[in-house]
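Below, in structure tokens: the form predicted alone, a single chain.
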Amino acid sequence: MSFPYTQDLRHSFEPSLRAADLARTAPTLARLKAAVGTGRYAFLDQPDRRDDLAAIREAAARFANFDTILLLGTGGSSLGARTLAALVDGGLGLWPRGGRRLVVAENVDPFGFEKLLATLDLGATGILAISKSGGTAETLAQLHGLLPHLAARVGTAEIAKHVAVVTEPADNALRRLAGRFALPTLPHPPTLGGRYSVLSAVGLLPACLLGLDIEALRDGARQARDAALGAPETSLPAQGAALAVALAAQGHTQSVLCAYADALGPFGQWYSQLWAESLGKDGKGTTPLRAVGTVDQHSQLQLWLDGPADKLFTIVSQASRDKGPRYSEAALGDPALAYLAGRTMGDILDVAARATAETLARRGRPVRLMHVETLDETSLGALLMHFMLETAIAADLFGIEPYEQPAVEEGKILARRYLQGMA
């Protein structure tokens, strides 16, 4: 069986300039390998877990009769689910006819919330409320705003058939609310940060509800983890981390992840939170930027090629050659389109990705190529683990702690103070 993805650094940077940083990853890789199975870094242990799958599947079975799943959560509680759901909806919200759909409510925009309520049949909707701490203001506000409407639709006694909760196994506002209505509750691992939680119930319960193979997701992640925790020279995440840190020292302070697949658009959002919130500390880190090809070729490529030389580009692609509609010369009926004759839509996407990467490289822009033959649960699980490891390794190279976000707490404290002081 082939490895779920490939990484090509030939156009990324002069190898000798990142060699020192790559060598410095050896102690980190050894520490991470020794930590597997100990609980020290909880994200490393998720691929091996099977003890939680029965509870996840049982919770999913309770929602078997619902056409729509509404997820209430934000940040790490929602972006992982969006990323996994893109395997079903193509990243475009295009759900299979007759299939179950996932709707994600992440914000507390009252205008959007009213429109959401107007479009949902709550009697046919299962609701997931996810918050690691159980005190996320946005999620609690969404759920409290929704419950009166749900009670009016199905009756207070039936609420527990429609709502499930994922939160830490500790006393918190969300768990207390779950207790009041006898809502089924799954534990969020206490030592697992939200942005690293996609392979826990946080991501796997929505994935299971959509019919995805949750064991394959973890198997892909396990393959990526086990292959990564060896020598730096063969560790794809260590190579990526060394590249990013070496380039940061050269003034490349932005990291663009451009996915040539609509279904990887949400993956770019997930990556952006992971990289930004983990590494943006003590004046260090680089700024993640997400893009989708070919769309962003028509809006950003000019800047990428001819603007500031301050970006590392990661081009992620899936095999698309010979996929999709094929164009015949007779049907095209225009000499100006002769170059499309005999080609497919997937051919266009394939050559666009290759041409963009080559053009960037010719302009001296560092480019990393990542590729999956088939975008499925196994390959996506592997990519998720790759970037979690790459982030953790880069944090060690930068000399920062990647699992907390202390600067964010100030804004939360101020927001609560303002709410309390409103006239």
Second form
Number of protein chains: 2
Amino acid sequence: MSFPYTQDLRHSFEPSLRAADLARTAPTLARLKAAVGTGRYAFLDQPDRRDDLAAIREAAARFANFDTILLLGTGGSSLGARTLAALVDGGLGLWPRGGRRLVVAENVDPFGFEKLLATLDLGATGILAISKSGGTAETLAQLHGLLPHLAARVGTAEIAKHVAVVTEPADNALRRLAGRFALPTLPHPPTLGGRYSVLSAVGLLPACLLGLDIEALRDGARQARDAALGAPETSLPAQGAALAVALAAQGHTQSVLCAYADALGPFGQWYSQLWAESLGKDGKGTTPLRAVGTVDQHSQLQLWLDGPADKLFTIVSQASRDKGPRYSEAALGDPALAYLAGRTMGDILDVAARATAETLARRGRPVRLMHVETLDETSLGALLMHFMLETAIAADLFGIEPYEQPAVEEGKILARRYLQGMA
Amino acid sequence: MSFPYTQDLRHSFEPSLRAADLARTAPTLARLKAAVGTGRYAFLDQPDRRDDLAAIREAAARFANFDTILLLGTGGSSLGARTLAALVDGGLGLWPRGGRRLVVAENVDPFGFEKLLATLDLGATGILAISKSGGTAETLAQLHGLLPHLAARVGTAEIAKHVAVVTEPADNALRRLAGRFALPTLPHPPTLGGRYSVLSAVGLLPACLLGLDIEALRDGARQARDAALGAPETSLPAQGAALAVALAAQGHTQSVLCAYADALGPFGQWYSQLWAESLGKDGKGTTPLRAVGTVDQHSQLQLWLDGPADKLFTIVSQASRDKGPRYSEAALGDPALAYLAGRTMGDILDVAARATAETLARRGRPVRLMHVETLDETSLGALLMHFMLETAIAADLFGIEPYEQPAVEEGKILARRYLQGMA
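I would like to compare: after the form predicted alone, may I see the structure of the form predicted in complex with a further copy of the same chain?
Below is the entire complex, every chain and molecule, led by the chain shown above.
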């Protein structure tokens, strides 16, 4: 079986720029490799886990009769699930007719909450509340907001059949609430940060509920990890990290992940949290932007080509040639559309990705190309691991600790003070 | 009736920085004011139009029996409709049970197209194809991809009952296709650029199909326009433009629009196109980023607070205090959640917006606050006009022509050449 993805730096400019940075990744790679299996960096060990699969499948089986899964969670507790769910809904909210759908509620917007109640039949909904700390205000507020409606719909005695929880083993507010209602509870690995948790129960329970092959997700991640932790020259994440850090020093302060695949739209959101929250410290880091091609060609491309030269582009594509409807000259019936004759929808996407990369490169914009033959559990698992590793390696190059997010605490404390001060 | 929105620059730092730029907006404001009603800048005139309402309502009535509206369009042909539709689905894809939903197809991803076919019942779907030029490859490829499926489902003779078109009056491929199938066709105002078209049939036909008050949208826009085109000191868009341009010169190369309202999520996408495509020229412009609070507090806030100081923040909020479920101490049942006792979900959102603004300001990050009491057609119309004006005024300050997007042509030409070269 071939490797799940490729990386092509031919348009990324001046390898000399990043050679020094690439060499500097060697100790990081050695340290990460030595850590595999030790628990020191929990995200490295998720691909090898088999111990938690039975519990994940058992929890999923409890919701077998529900046509909607409502995930309550935010940040690291929601973006991984959104990313994996896109393999089912195409990243577009297009759930197959008669199939199961995932609805994700991340906010404490009372108007959005009202829409949720107007949309869902709670009697046919399984609710999954996910919070690592068990103290996330949004998730607790959502769950406490829903419980009265759920009790009214199905009866208090049935609540435990409709709600499941993922949280740390340690005592916390969400775990106590789970205890009060006897809700099934899966452990959030305590040393695994939210934005690195997609390959734990946090991402895999929702994925399992949607019928995805969760072992293939881990297998793809394992392949990416094992191939990455060798020499810098052959490590795709090390090359990506060295490129991003070298270009950041040259004023490329933004990193655009542009996926020519609808189903990778949510992946861009997941990447944006991973990169921003891990590296945005001490005045360092670069700003992630997510985009989808060809859609954002009609929104952002003008700026990318002719605005400030401050962005690194990563174009991720899926093999699409010969895929989708094929246009015949007769059906098109218009000489102006002759350029489409004999081509498929996928051909249009394929050439758009190539033409955009080429056009950006001609304007002197650095572009990295990443490609998967088939976007599935294996290749998506590999991409997830690639970017977790790339982020961890870039953090070392920047001299930043990637697993904390200290700055956000100040706002949380202030918000609670405001809340308590409300008359 | 009070003005539909407020703007507060108290956290935006150093008014002196922008005073010179603000003064420079006076001729722009005078020129825009003199242009109202002349057709010189078509976006200024949309709020006063009544001539097109009957045709919009008539076109909408043809789709009265459909439970799904499928919009085929991209960029300026889709983002306005998405923005308006969020008043119905909360920006979350949460369509009321039994109500009508809007599905937007913007891409030529064959896998996304497959999801579309697996999801929609074309017999119960009205299709709206929108392209100003009538030559947008994506939109024509989508429509030509769908027509055989639609014909198979409802019969060729019924196609005209299921499809409507919005395009320029001039002859073009989409208009010829409409002629071939006798599809009802509304005119895209020819001098109105796509990203400025939300208050024309481009946005208002989808809005009308979703039951929104399209005259209130225009009325809100008219209020915002009329209040803005006076002295710079009292013009909210001129103040915003001067702030953005002054800060850009100080290294604030990114403009974050963070909405503390789920229903303004798509508005952020619309703004991102407007700002990027209008201003990203000649190496100038700043990069727009869209965010939703509190969601992106759990994704981007760490970077915003502690990463590079290169962003201007616009926090848009909707009055949410006392809204949504209220938490009682008894129901919470946990001393650790005492801070929520007596508060509502909307209170949490309200304090989060204030705490985030305050925390950003304490770290020296410039913040502009915008606020609406009620997010509805009137206030959304006003916000749309505000940002179109702010963009046009900023363009003058940057010395940029805001109504073209010349750089994207190169990629389009290259893509067609690749397509023709495929064996």
